[in-house]
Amino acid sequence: MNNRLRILRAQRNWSQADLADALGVSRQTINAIETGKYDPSLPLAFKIAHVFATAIETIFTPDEESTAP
């Protein structure tokens, strides 16, 4: 899964710790999501979308490999 989390966070001048605090997760979790080492749970993805006031689909997109027939 690809994501725009780092870009959205940078546009707001938030640190990983700032976003982690807003979501109630660790900074390491934010880092793992941004680097693609961890895919967030659906409830966490909804929280992230809510914090950025946008749809989940604008933040997270499937890998090209996972959409191939």
Contents of the next structure:
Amino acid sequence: MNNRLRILRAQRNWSQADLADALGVSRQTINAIETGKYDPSLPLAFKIAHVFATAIETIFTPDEESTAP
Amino acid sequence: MTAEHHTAKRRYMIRFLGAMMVYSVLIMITGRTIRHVDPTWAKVLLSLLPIIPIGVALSELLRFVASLDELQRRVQFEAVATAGVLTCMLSFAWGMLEMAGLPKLPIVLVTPLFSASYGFGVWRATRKYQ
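Since the one above is the form predicted on its own, can you give the form predicted in complex with its partner chain too?
What follows is the whole complex; the chain from before opens it.
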């Protein structure tokens, strides 16, 4: 799964620690999501969308392989 | 790390280390006195005494894991899985080697083997998500 977390965070001038505090997770978790090493659960993905006041699909997009039939 | 997580980690460290200190004292007491204790039921009770602080330490570990976020819990899960696989493989392999004539090792060594494998598992899983 791809995501625009780093871009959205940079637009708001937030550090990884700021976002981690807002979401109640560790900074390492934010870093792992941004670098694509970890895909968040659906509840956390919705929470991220809520913090950025946007729809979940504008942040997370599927890989080409995961949408292939 | 959130403030709540920091507090939970601190509480866990204090209680876990406290339980392990009690365990160390009880192990020393048991080791020194068990030969002089009679009857057998008293020996059994005395030898099981160090299990109590181990139970406290493990319940604190479970409470700490419950306070972690989802990625940290996944790291812990992968570490436990790694520890389980390594402990099963190594203890089974040594059991087979004993049949080939290698010295018999006490079963109490399985716990430190699991702990070391768990530490390795945490290191491995942490690196994977860094």
